[in-house]
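Here's a solo chain for you in structure tokens, the form predicted alone.
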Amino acid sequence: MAKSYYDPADLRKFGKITEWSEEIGTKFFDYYGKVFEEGALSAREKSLIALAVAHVVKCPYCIDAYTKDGLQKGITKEEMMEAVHAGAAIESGATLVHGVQMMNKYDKLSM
């Protein structure tokens, strides 16, 4: 098989985005970890809707990086694979949704 575009080693290079804009960059990565810290939702909680969300969006690096966060964190196959679900649920009901705009769009021009 060939090789990935996304190379799982690329991951480990993310920190390095600041030597390009250290500003930005570090401003990033403060917001990142404030975000991840506990909360009203627990670190716990915030990994598993990062593991939904990095699915929905497709990263593989998210994925890779939540799903390890997530086992370090005591949560299982089985929440990880229900998050999953439920951010994948959410998706397919967003597009769904908009079928709304191209049904009044079709009975606009239809007319």
Second form
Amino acid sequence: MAKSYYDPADLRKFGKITEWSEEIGTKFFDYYGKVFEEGALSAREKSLIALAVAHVVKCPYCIDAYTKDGLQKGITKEEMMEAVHAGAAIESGATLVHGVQMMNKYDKLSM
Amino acid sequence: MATKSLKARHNELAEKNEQLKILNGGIFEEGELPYFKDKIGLTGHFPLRPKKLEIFQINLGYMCNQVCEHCHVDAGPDRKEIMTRETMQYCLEVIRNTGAHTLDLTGGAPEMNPDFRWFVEEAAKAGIQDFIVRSNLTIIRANKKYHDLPEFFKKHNVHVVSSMPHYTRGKTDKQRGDGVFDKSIKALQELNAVGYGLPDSNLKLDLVYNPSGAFLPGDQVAMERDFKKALKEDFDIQFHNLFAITNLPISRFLDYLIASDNYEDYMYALVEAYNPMAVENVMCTNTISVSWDGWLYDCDFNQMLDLKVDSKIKHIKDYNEDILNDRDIIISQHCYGCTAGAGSSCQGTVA
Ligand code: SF4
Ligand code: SF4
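Requested next: the structure of the form predicted together with its partner chain (the form predicted alone having been shown above).
Full assembly next; the chain just shown is listed first.
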């Protein structure tokens, strides 16, 4: 057994998850592949969205994968960092907007 | 950025055998990844054989005004190996008799060979219709004596193929050296000014994009769209096609991969992106590569690994197309660079 939870080399083995559940694993990868094709959004735009989400969900595999994907697509580091900020802003906004709930509850409980 | 070739730095990898040892050993020897020969064998492509010879690619020498970090030629100002007029005479003799229709001149910076113009003129007389010159662009601005190259290219209807790693300054200069971006932009504008690369012009100007790092090129069509938009908007530059080319793990790029601890991941990525469709059209199937000293190779990459053709005919002075075409192409694990994704040749994707 590995001595740490994350091993960069595990990313290469991602495809193997189908081995223990072939049908839904394959369906997932088909879906995944389809999602990132050129569509109403360009593959480039989707790559930046994926990079932002990768940071929000704090997945080291996805961060590695979509940094590389961005490089492959010619995305600049400035664009990548702005995408990360967009994700971070939504994440902190989502925390802060709950402040309204706290304020509501406070007001309700207070005389 | 390095300022000297591996050869001048006495780097171990300047020794071709060292490169082959790495490419044949490690993760391949241990069976973690399949040998190229076994991979292409699965679709009946082993041994790899040439088809009809179409392109005669001549390397006029390893001398270059740049020392790009990824260079598979290990070219630079310190490399003195350049083709002599005598060897060019042998080439011309072959050009008069070959079935190949395209002459592809590469280097180094082919324009730095003092007999470059003479050779192009003689080859035109010898009946070559399609000339390709792989120009690094900055050479046009490097010295006064090269300023009129766009006019010279135009006169002989040379198809200019130039490298441009990115449409932003930062990425370009990082890969190719400080100031390369600005000089390249200026050179492209000059080529446009004489008519190269304009939408309806038959003066062909294509760009080659290769990644500046340990990753594979993205989709060629999407990259071309981004390059066209950015170069037009920012610099009013036009060109015809963009070829997205994968860096092969040899020479300076191999040195970089190993030094940055990216070698294994990169080989995994190449093998994973293997596309059996691309094997059909790899460059070596329709090209012969000639080195500055007249030896014959399956491709420019094999030339840099000193893997001479597996044929009785090994030198331009003994050239015989029928015998030469009846050969097996020499392959190793660097060949995965030609079959990754949509594939890679000097003409960009092949599948
Ligand atoms: S311009 Fe081309 S030949 Fe010259 S160093 Fe750069 S990659 Fe090598
Ligand atoms: S590296 Fe050369 S021999 Fe190998 S596949 Fe590419 S063109 Fe052919």
